[in-house]
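Presented below, as structure tokens, is a lone chain in the form predicted on its own.
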Amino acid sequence: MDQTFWTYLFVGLSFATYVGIAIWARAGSTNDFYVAGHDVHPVVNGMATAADWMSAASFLSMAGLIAFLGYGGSVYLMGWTGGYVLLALLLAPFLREFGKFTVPDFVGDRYYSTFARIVAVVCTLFVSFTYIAGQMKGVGVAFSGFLGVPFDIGIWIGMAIVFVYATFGGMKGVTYTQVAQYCVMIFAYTVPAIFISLIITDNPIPQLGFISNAAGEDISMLEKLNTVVTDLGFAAYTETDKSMFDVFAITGALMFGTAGLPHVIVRFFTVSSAKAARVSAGWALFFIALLYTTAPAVGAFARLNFVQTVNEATYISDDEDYASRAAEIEAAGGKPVPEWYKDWEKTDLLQYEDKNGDGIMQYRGPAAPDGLENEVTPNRDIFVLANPQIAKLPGWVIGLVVAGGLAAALSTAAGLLMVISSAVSHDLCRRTLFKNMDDKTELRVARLAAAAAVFAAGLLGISADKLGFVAQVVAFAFGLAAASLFPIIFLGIFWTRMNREGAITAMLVGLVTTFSYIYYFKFGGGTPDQYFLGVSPEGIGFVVMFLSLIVGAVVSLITPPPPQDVIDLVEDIRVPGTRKPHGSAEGGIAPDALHPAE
């Protein structure tokens, strides 16, 4: 049984499982559809949160970024992890105590304003659609790389699967599907890492292999990698070419953006209480750490394997018979281009240009000592998927990794689709435009909104092919969330004087400024020498976040304070179990968080 058989088997079984779970967990009410009935067990929610959180950017792209950016790529690891801790400790329990369905729901009632709710809906849609574009790009990479499916068609197949379990099961179906996806994902990520760690370092634990000596040599694996890449003219693996302030800004944007991501926040609304939200946050951190502590090792192993198998290999063109030509090259003492390279070359995610006409693949950095130009250009998103092939692992391991990559992309895409559909059906329709809408009609609108969001997400995924790596596309979403949503959530919980006018101004300043900066430098012709304070588009959300906080606070202080009901409510949610009804602050729909003291 070859690799294609195993790939189709694992992907087919995992897709059938997801659809089966969606049918079993079909949502029967808006409570089920938006927040899974508020009765998800903390351990189950922790696992679902980990799957929701670890997107295609984490599974596919993070190790690839670390592989090629080295120390500089660690900003993604630090920012995402730190942001999750910030969200779990600082915001999630208090948002759960507030007791609403969505982030715009919190904004609308906390800031006693329909207009604030609409602005929050706009911010949520901007963040979610930007984020989902990166996930769909990951789906396209996985399908095109292993199943021979064109990139665009792969995206539509992935969206069709998400459509089934998101529209039928709602948040309830998504929750239990994400649990299954986490199991697929963590197994698919760690099993190949163990095999490759054994091959490269003789140590079966990747986290320890990362800091161990290279197999059979008296030199550390990292020192060997540094020597290999610097000899080819690249920067040392343990160095970075980014300025310290830019590294700090990108880390900050990822960290505070995480704390403002609607699809992660809403997961804490699915448990029964603020105490359960804290417990589930702890479990989620444990499940996330299993993958995140493995990623640096996977990245380093991938870079070393890539250089050793591709550099100075003799290229075999498509019109030659690969097997016979490879045998001839080896008989002559040469190194043929590896078979895995030829497979991935068909996807256009690996490119070779024979600039000196010698038929040998020279992989070089900008400071190559021999003066040769680089002839090999890899897309960094492929390395987690291609790593098992590069290391010549069995076909079933490769099939497992493909299923894991698709699980990562689809789990986060489903969470984002739920946020988008709830923002439209609940916040825009039920709470703003059609306030007399009944539950049954709202549920139908939510399913229609989810279907429309699936279609729009597919189009965005195809466009994202032109935007670089998955993790970098996703980084823009974090910047938008950090600048627009985090300030008003943070101040809404911890500063009773924050009012409607301040919140609206802060969201608009954060969203418009960050989006304009990203658009100018990615599509408007801006160049790196024009960066404000040397900060790249990936990090600008962190800088604008402080501007939003200051503007929001100043506007609040020069305009009337919030009503007393709102002030009392904010003071209540900071003490678990003391939440009481507060008249106008409840916004017409009573919170379900009015539970007995824990």
The other form holds:
Amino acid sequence: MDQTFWTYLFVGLSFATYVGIAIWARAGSTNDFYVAGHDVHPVVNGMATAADWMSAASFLSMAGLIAFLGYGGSVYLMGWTGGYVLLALLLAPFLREFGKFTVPDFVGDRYYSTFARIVAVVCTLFVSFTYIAGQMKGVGVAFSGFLGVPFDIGIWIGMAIVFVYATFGGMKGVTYTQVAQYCVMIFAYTVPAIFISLIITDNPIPQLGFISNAAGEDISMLEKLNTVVTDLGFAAYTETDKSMFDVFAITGALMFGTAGLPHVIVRFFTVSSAKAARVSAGWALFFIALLYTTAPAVGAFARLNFVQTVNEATYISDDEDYASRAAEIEAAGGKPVPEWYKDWEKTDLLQYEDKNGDGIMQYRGPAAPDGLENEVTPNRDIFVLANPQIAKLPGWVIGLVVAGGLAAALSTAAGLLMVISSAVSHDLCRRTLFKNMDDKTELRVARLAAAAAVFAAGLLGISADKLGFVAQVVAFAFGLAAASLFPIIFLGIFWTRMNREGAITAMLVGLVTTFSYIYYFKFGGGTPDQYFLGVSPEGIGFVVMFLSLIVGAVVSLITPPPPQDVIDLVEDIRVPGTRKPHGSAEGGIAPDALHPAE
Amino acid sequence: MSEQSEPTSKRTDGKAYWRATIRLTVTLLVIWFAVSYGAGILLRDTLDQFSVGGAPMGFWFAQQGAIYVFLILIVVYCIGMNRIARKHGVEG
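The form predicted in complex with the partner chain, contrasted with the form predicted on its own above:
Every component of the complex follows; first up is the chain already shown.
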């Protein structure tokens, strides 16, 4: 088939590019391997961060999620972008000035404690592994859905590609591949969006189409959407049934979680200075915003289009010839089921059950005024995937979207793998277990750890699909990052009095409380009426973050202050260019990391 | 009039630099809070009476406006920090 050819071509070409970049960007030292030599240009790093950050979920699912949730989807939009303000203002420049390799590195040195380092390693590994399972599943789905490759094999192909550029190139290889992946992704996302926007609103810019009038009408697109969906018994698009406090808490957990995610933080270790880290965070948000301001527009357009073309359409079964039957229905003044619907029905992303036996597809919400039952169940991923066909774009655009989805999943997976492998090789092996390991051995261990992490992630992706828990565990990643990592990094920079005892307690309180709460409600049979203050598991990380900050501060105040060395270190990283080595904890510091870009 | 308290051009004044940094950070975070949690969530119902183009204003802030402001905040922070660094003789 023509479309399959294009899909193979784009996926093949993009994969060849990634491998080519990996060969070009070989890592020669641990400095290259962990932080790409500390000399990535801020704009390049911004682009790489955007690819690192935007996962298969952002690319494939977010617009569809917003299409269903309407205003409720705002938590993702604000949460996953607002975190970059926190990163830029509170964390990135200072961690860059600190100048080492990993997040546990900072925690271990700032809190002069191997135990704190190990707890940070545990948090990092937990957060990264839960996150990576979803990416691997995305890779498997893309392969099995579009290229006819079995799910498991699809995952192994994806893993093989990541293996090549992550093991040989390390952070350096990952950085430059992510730049290529960002380009593939954003192109694949915006092209269909522009055409959909033209169809629905006559405005080629989706962000403006979002607030324009519906094409050829005197009513705004959103107002029309509100009327259309409430007439069918759905909640109004610009409203939500979630409580205000829950929306507040979920947005908070996603924002602070974003700022505390190790694979995002570590990207800012790759630039040359604190100043470059600030600039780079701005660029990262710019590149992310290109997609994140398009997504709500795509969501609203897709919802409107879906209701208008599918609801009350006459169904055409697989035994009938589509073209002739569609012409017949139209001649009789009816509306045939759209062709893209029939194409995507095969993937099980759309389900139709003719409950009242009239052959017409009734799409209804829970409060339908005409009392009819809903007969159509769309999967949220369908909206981005079917966009090119809905907009009647040529087959090659669909190939591009598949390549974009794979780029999104692989770039995030690679970023996570780097964090996992450096936590093991650097923080666990070099800084804790085998302190006199030389640089060359560490590089070998790092490569080995990356390879093992790739393998583990593949297995996790395969079993995650069988267990079907991927959607649930993402709440863990953000909740834990917000409640256990963000508070101690933040206090470590902004409060010199914060000490080892406070940090360890804060991390453990954050880890245990968040984990138990989410576990209880996701797996332990908890029901929504038992929510603490009405906060759902997705938002609990935000509440626990404050608990963790308070407990950390109180424990610090009743235990001895940190040594003068550490206070001096904190004062140094606040002011660029004054960084000096401090105390014995700094023994393992890489010499060239001390005076960056001078 | 306070020429004496002004740091001489090349000397690094870490404490003053840090105070200025905190002041800028707090100001920007107040705006950060106001456009997202404020306009997008807490005051949404009030703002929804007004509109941005064809979108209710509170809804627009939650799905578009906050993101644009976030971007502007980081740009202002970069420029502000460069200015503070120059003033207090801190490198880069």
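Residue numbers count along the first chain shown, from 1. The model shown is predicted, which means the values in this text are computed figures rather than measured ones. Whichever C-alpha set is largest while still superposing within 1.5 Å between the two forms counts as the rigid core.
Core-superposed comparison between these two forms: the CA of T432 stays below a 2 Å shift.
If you fit the rigid core between these two forms, you'll see the Cα of I504 move by less than 2 angstroms.
The rigid-core alignment places the CA of F94 less than 2 Å apart between these two forms. If you overlay the core, the Cα of D318 moves by 5.1 Å between these two forms.
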